[in-house]
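Heads up, the chain below is alone and in the form predicted on its own; it's given as structure tokens.
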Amino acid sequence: MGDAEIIPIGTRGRPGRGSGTRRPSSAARDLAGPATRRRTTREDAAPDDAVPDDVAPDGAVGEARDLASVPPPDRDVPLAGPGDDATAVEAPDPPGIPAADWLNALVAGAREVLGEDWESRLAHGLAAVRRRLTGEYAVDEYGFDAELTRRLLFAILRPLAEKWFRIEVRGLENIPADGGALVVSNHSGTIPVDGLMTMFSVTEHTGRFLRPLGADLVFRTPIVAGLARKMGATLACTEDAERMLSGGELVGVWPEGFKGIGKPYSERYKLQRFGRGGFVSAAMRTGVPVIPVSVVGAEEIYPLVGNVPALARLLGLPYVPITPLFPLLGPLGLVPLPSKWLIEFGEPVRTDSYGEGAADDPMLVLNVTDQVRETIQQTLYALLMERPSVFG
């Protein structure tokens, strides 16, 4: 027994095998004796590939444990065989939405918003933007920008007119295809939305622009003054009115002024005074017809139930309205109620048959003014009888 070689248990003839390291511990070297220590030293110096095949390399137990924790491959995914090309296996799609799907979504959205001819409309829109950036657009002597009004401002008003108020327009044949004419309308609604809707309806159905005459307050208000000029408005004075009518423009006037749009809801559709007939004298001097217009529906968008006169004087405004929704609901109260609108253009009142000095006859001017006012009032009553309900 003294000459027998001592081999540590569990090492399969290699010192330190059970420790998990290639280098044996000091205790194993003491038990192995001198001959084994020399063999161990030679094996440590040998490369890894010199280890006999029947001996498992160090760390194999740990590797086997790691492989056992890996889930088996999906049976539905074909594996490459011995003769298959490894590059033939398809890689998974990258995360996110493909660019082609984005493009198809954009095209579908453009077709939905702009219609089937979306490409040409988009091209015209981009061309308009380019002209804006380069300054290649025209305005007339009053500051009217026809392209901006039609393409942008009226595009914003279109869904409000067609979907929200569902405006029904009548008597369009009474609007002359060319030449000057004076359009006279009732005024209501707390905020002058009726003027905007009348302007939009005239352009939408006839192609002509209605050039409104605005009050002084419109041109003293920041931002509003610039927009009003861009939309073709000018100051409500006799000189500008006559000049535009002589130039063949379709001019709009709302003689009730702030007394019309600021009257309480209890007095809805009751016309206020038309002033001293300045618009009639302008039409007489230029010989253009006067077209009465009656608008039903504007009275209900902001029912005026109160006013704050002290605050109005402080702010320099004709009134500060109180409605059932404003200021109770804050900005949400500024959303107009979706009332049903009817706009009717009446038969023109001709002024070219009067003599040269007719515009200087105050009694004749007042008579024609009362005639226009009475026509609008009676038409309002008739339209109210035809409308099934306020929101119908």
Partner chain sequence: MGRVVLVTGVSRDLGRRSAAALAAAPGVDRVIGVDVSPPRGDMGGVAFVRADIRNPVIAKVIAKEDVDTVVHLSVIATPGTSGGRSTMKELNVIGTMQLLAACQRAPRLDRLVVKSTTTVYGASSRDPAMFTEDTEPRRLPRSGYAKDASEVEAYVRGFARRRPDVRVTMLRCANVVGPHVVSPITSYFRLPVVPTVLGFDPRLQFLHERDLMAVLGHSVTDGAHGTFNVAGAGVVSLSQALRRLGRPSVPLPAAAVGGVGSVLRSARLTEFSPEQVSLLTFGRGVDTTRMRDVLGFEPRYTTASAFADFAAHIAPGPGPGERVVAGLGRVLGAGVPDDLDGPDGPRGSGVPSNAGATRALGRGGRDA
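With the form predicted on its own in hand, show me what the form predicted together with its partner chain looks like.
A single chain, with no partners or molecules, comes next.
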């Protein structure tokens, strides 16, 4: 190591900093030559000792040499020219990782992630991706994309439903295996998460899709509108409800609407007015059963403690919620509280036993509406008694 030499800095030429674009500064020119020559000869001899011990104590030398090992673009002394023996022996491999290593890593990774039959699984996955990309999938006349709903939406909802809300579902035997039925549920939670969870639970346990009926605000709002139809929703109007029910679909309605979902936390688990009973007359006209559903737990996910009516009017929304965490914590306030959920499907209310003109008899329709509403309310109380605590 005795050959280490003190490299003078900036002793010749014009002082200044090199811009690195066209010419290196004189300091850099001074440094580059001897430093690189030393580097090429030393590397095969003593690779373990990069910086000599007895160099200048200020450390500038080491830095300068590092700088200099990167050649400026228009140097006239070639660093690794074709005629240079040392480098030709030194670097026979092209830089980078060989393709075989990439392939091995990919295969190992695929096996790790997808298991032993990774090839067929991957082929399935690629086929699915290609089908999505080429548009070779089917949507029904309402725009429902079953594949997307099952593979994407439910995949996202599953951990939320099972791990976060720990949903317990009861009374699944009340959902008919086929044919039309109208599922009527209470509505709460500031954002219609309860609807999504009911849809998920129905499909998860029975394999049938619950087709929600939504307010026209849903179909007017960008992004939401695009997703709603793909998830199987359609507009809550008589035509669509009867069309779906007579088509043998399992249709979900939340007759409380925005009154239910946007009610303050203090009124939790108190059912609001059940619309005008339109859902009952649709069920009567098509002769399908009404299945009352009670959802406990959704009230606590975003406790609505305030509302900004002026802003809501400005935005054309039914309400602008204030919860203990939103908008205080910003986007973090959108994380729902992990309440414990219970969903109970009640005994079906038959509507096919009523006579021909029953759907046009307002008294009968309102009575059945009240009956359904009362069933849901009583079940809610019973479920609340059963639940040890909000987060239990």
